[in-house]
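Presented below, as structure tokens, is a lone chain in the form predicted on its own.
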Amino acid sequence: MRKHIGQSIVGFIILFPIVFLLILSFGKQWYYPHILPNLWQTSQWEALFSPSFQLTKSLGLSLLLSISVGLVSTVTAFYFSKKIAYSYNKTTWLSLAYVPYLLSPIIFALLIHFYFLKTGLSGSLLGVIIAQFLICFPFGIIICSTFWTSQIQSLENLSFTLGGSTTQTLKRVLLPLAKSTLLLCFFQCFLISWFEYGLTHFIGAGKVKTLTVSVFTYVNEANPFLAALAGFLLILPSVLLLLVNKRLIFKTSKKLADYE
């Protein structure tokens, strides 16, 4: 029974944030003493299926973005982890890839924005990429890591044993047992950029709007209708990526753990 109680104030407590900014965007009117809105309305859901409404360009915007990011992170991750699992300094690489998390998004804009100036790419949405990739990339290299153990160089060297070529055995070998372990490397990556403000922000010189930096932008105007929205649409996929992404999870300890 206790249990129980437990897990509902716990689900509660996970659910009541999304569901209140669910119920909030559809105000139109709130003031004091009402604990909900007084009046409301459905015409900000309408307008988020108008191609010119700002809130959807922000939404294709960061998807765009994010998928970008995810995908180039993973794939060049994935290359480079390689070479730094079969190097002799794993170790001093593997420490390094650390290194960008040691400061605040905003310090590391400040350090790298005069190279983004310089060569014209802030206030772009390509500049924004190649912050954004900065930051995954190392993380991405992290992830991978964990994929290079001395089971899959085995492996790789028993198919080129048999007569494998280098791309059959990335293709055939490598890939089908790294799959767990690459939609993991995207989806994290995926996650940093949707939820990244700071570098975005700085970077972009706010220009580039991605939906956190719209509800920054709503916030700041006082309007938390549209501000509870672009919050919604902020949390809605990252909720699905998450739990994809927690099963991927146990799938690749489990794959590692019948390696060892």
Second form
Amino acid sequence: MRKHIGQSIVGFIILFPIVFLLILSFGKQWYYPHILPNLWQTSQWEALFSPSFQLTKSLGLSLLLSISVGLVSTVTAFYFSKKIAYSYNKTTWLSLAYVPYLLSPIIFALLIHFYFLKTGLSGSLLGVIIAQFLICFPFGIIICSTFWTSQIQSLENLSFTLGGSTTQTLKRVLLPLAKSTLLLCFFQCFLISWFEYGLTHFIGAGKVKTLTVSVFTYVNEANPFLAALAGFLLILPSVLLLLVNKRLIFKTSKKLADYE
Amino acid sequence: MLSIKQITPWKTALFILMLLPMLLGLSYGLLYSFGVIGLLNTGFTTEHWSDVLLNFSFWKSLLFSFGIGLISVGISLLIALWMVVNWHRDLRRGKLSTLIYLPLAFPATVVGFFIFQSFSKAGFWSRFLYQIGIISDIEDFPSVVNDAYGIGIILASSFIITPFLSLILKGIFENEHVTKFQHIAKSLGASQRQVLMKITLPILLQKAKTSLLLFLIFVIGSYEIPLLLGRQNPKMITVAIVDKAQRFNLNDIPQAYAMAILYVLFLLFLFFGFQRLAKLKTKAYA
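Mind sharing the form predicted together with its partner chain? What's above is the form predicted on its own.
Full complex below, order starting with the chain above.
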């Protein structure tokens, strides 16, 4: 009984923000002490289907940005993680990969902003992609480095011994085996980019209006209803990705258990 | 003749992509803070550094951030430990096993906004308590958001960290076969309390210590949450640095860079110092 009550409370704490944001996104007026908005509207949700609506643009821009950062970071991290895994200084490189994380993205942005200004990348989408890549790439290395075990190395050598070329080994042996690691890496980098505010706002100079930047803009404009809608849109893809991700992790661990 | 492949081996490329931007940023910050470069700077000076080092508000911000980090991670650790110890089967299968993943999808911006809208004086819980008659005025609701003790920041940070920590501890619980050790201890006559204090907690905490440190660093370096839920005094360190860098007074920028470098050094010392300590301890046990 006590366990059920406890788990219900945890369930409520987890689900309440999603329901709360959804309700608020339909609000038009919310005077104190009304628990729910006293005036409702569907127009902001309807406006999402219009390509000229700022939030629709932000949604598209955020998707483009996060997918680009996720893809570029995953490919480069996979390549370099192999080099690191097979090198003598593996531990040193992996420790150094933590450093950009330690810096905090906003402080990193503050320190490198000058170079983005000088190269004209500040305030541009490409500038934000590069800045986010610099944060995501080391994180991707940490994720991908778990893939390069001695077993994988043996399989790679076996493929070469049997006459497989580098391309064939990559296509037929390594990539199929690395599928789940690559997907995990992509999802994590996508989410870091998708959630990022400080660095995006700083390097984007307020011109690259992603969804997180929109939430802050609406909060500053004292428009909680649009901020809630932007917040809900921010949660939605990440919830879907995480459910897929969870299934993926579960599948992998099940496969491993079967294998053992 | 040298080929391009020989000139740029992977280490150079990795150095350029991973470390060079950071080193360039730190060098720029360092030169700016010492007055060597910068718009209003006139030449080498240690004035900005002494201003920062002798400034009480900088240390206050750093300590405040560290304190908020410790409390947030502490609260999350207690909740996560309690859940994993008592509900480890439910965390593996059933509704809770799916639910626990959901908060991982909440960005700090959204959590900050949610806490603001639900815990501010005009927020959801204030309205709820008013409707059920516990408070009779908006002012009766305690200041939880933009407060002096950073309660809003702690609430939001704990909300973000707890599910992550629960999943990490759950993973350790399963991988380290804690249940088996618990059974052995019980069959040897250990009490429930002894099993918890001598078996379960030491295994979980020992394996989770690096993750705990990374969460502490995450809270200290968080920006969105204190921006939404913090106040002008005391400020979290990241907000204090950015505020100084973006002020109209250009004379403050060198100080902002000095603060940023001190902050980076503090975190590097915390991370690598901890790792070194952990290594020494392991060696001593061996």
